[in-house]
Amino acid sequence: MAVLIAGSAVRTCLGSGAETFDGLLRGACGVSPLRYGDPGQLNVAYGYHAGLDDELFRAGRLLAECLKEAVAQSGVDTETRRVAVLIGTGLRELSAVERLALTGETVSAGRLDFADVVAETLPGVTDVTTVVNACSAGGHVLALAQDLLELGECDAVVVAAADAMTRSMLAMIGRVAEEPTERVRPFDRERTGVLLGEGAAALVVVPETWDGPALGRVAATGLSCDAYHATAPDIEGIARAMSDAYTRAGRVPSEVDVVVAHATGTALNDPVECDALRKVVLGGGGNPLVTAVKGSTGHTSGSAALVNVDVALRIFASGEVPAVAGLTDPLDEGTGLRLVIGDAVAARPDLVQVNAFGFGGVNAVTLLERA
Amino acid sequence: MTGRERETRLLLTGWSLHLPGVEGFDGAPPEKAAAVLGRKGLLYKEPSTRLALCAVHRALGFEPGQRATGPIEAGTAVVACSNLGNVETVAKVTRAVEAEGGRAVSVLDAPNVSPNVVASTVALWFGFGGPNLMLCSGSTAGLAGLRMASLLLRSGRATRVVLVGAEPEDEIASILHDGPLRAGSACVILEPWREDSGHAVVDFEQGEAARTVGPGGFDVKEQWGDFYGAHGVVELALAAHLAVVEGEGRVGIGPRRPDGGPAVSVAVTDHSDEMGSP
């Protein structure tokens, strides 16, 4: 059974959701220079920094908004209705541990997660979970949210994720990166590597009998583990999870007309998800478009995958598929598939992919219909 | 079958507790870990990781040093609860990047610098491919992990659920927890409801039960300590314990929740075959 996505909010450092897609039709790369940490010592000199100066806590406070947003363009009642709310993240607030481990000032553990920002931002909720999935977090809730409707546990579930840069990430970025990337350039031959972006997003999700306005539709979210290796992608975990989503949404390949990428602008995951991509999209007949925010927005960890969920609704809104921001001379790998390139793309999709992948294989893939 | 049982009951064919310095469930401390699972491989893992490796090894009913074989179980999800797994991986690479710059920090702590890797290792250690989950939801994470495991099997998302908690007991874990934590890791191993097999159901409607684990009965954390994020996994895989291995039928787990939850019960199934803990 499909469910309904009745609120969607994101912030990224583009902006709101609104701003961040007119931002990825223009092209617009939110890249500056780091601003939390020392470049030099690691090895990291940009991101894509959501606008907050306090180093603390930065992933909350985008989450609240977010939280507010989807939740008042839904309508939904979060003190009378039984709301779930599944928070996915990749690092939770762990810059307050680095702050420990550097300055001895602590905070409580239970500071760690968003269930404080969870009550404070929606008055009676109670069911909050904290799922730290990697930077697929978000695509992980939003299975687990469809699956609780679907059982008719919830009347809506709120599908958030939120993630802020830690030092300790940059640090293992910088040590992968043979100099420091100065942007993300997503399926690019000439592409350098990952840069952190901070972002939040969360999502409104009812049952097929809501009866108020509704800005798309999930199909199904299939899911899946590499058990492979410990940070390195691998096609075939990745495969399972889309053939998962497929056969989860009675869909098949050939009716896919967009795919939004995770598209890290990695060495690893790019030739891996392109070959996944040729495999079972194109190999079951399709032959959609590819586009990727990352080139704009930088990594929104566990937020990603919520933030291209949010692109893909404003696709179907809109009837544009932005390019591919930072991507001029596709890697091998992409040939054959139809990567947008230079600018915007008119398109009427009905089916669109979303997929994220994240560390210790992590996989998750959605799949979303016109409302 | 009917639908109410698909809803309320769930087969739990393994447990394990893992508990070192606990009378009774003593487990290698993360340090000596290799005496259950091998040698191999354990560079660079973390305590916590290593104690939930120990507890799904028990779990699974392996012996010691004995390794997965054969393909990748795409319909076994794992489920792992721990609140401090990597707190102190992050603050030790922190403190290397501000005393002598990122090249001091190793790569191979790559993985351990996304709280995930508990889950996440799990999964590459035994060859689970099904949905793979690290909650971390304070002292909750347990029942949470419970409820998410619950929701794998009846979405049909996978046929069995390897639900797993540890947590460490290291310099800036016990900081942030602000209280005495203690180093531990249960797991039980669960799969849809079924009549003919297994050793115990976890029930969540609430039965007459002969014991109650938790207030009102034997409290984990007054007896033994405070697994915190663990918590949860470790009252179920002792009432698993309790029901089958010492004969009580049926354990309660706590009081109803304050929000209204489900309490949970483990009972010995009507068909157990078996009585040994694996």
The other form holds:
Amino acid sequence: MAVLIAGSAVRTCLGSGAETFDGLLRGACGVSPLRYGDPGQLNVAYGYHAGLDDELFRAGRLLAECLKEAVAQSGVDTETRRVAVLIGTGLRELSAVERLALTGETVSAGRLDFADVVAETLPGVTDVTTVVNACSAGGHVLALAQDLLELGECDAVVVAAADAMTRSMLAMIGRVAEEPTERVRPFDRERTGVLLGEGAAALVVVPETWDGPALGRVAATGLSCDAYHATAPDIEGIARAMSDAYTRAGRVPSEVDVVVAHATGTALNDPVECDALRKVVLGGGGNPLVTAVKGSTGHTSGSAALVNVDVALRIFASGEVPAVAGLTDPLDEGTGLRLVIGDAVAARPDLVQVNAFGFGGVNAVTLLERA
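Show the form predicted alone, please, the one above being the form predicted together with the partner chain.
The next block holds one chain only.
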């Protein structure tokens, strides 16, 4: 059963969802010098910061803004309706754990997994589930929300995701690059790796019986967990998630008009994602436009999937598909794909594919339809 999206909100380094989409259409790049930690020690000199001070619970602050905005837009009353909240994340509030290790300063478990933030932001909601599932976490909680609504377990589901930079995560990405990356350049031959972007997103998902305005329809989310490698993606696992999405939705790849790609700008992800798109989508008769957001926003980790969903909803509404910021010379594996380069392209898509892939081979591919 398809479900509807009645509200959507985003925070990235470019601002709100509307500001982020406007920045994508302009080809803006939100990168700036790193504000946290020692760039020399971390081997990371830049990041895509969300405009917050270097303090604890930045992810929760971004999340609260999105929860409040998305629920207000939907009109769902969390005090009188049965509303579940599912939150996807890669790191939760890891910076607080880092502080605990260094200073002994304790923090409540509810603060780490956002239960306190939800309780403070959405009155009446007490059932909060946090899924820690790397960079496809947002796609996974969206799939769970569809299951809950199909089973009649609730009247609406708030699907959200959030991640902020932490020093340990910065140290990890600094270990896999010989030289500090200056900006993310998805699908480009000269890409030098990924940079973190702080971000959060929230959707309000409702059944098709919903009688209020809707931004789009979730046809299905396909999932796979290939466990191929801790950090390297696998074409077969990604292709399986794509095929699962089309099977669940009862659609075929020849019907897809736009792909909002995961596109991390790394040596391994981009060619594998291109190969999977060529295998499943082009091989299935599709010829969609392919765009991506991380050249503008950085990699927003656990919230990346839902940021991409918000962008897809705005493509439906605006009729414009943003170009991939930072992409000028596509990699060889992109041959045959209609990558959007240079300027935004006018389009009126009816079906959009959203990709999200995480460490360990946890993959989520969502198909969205015009409402």
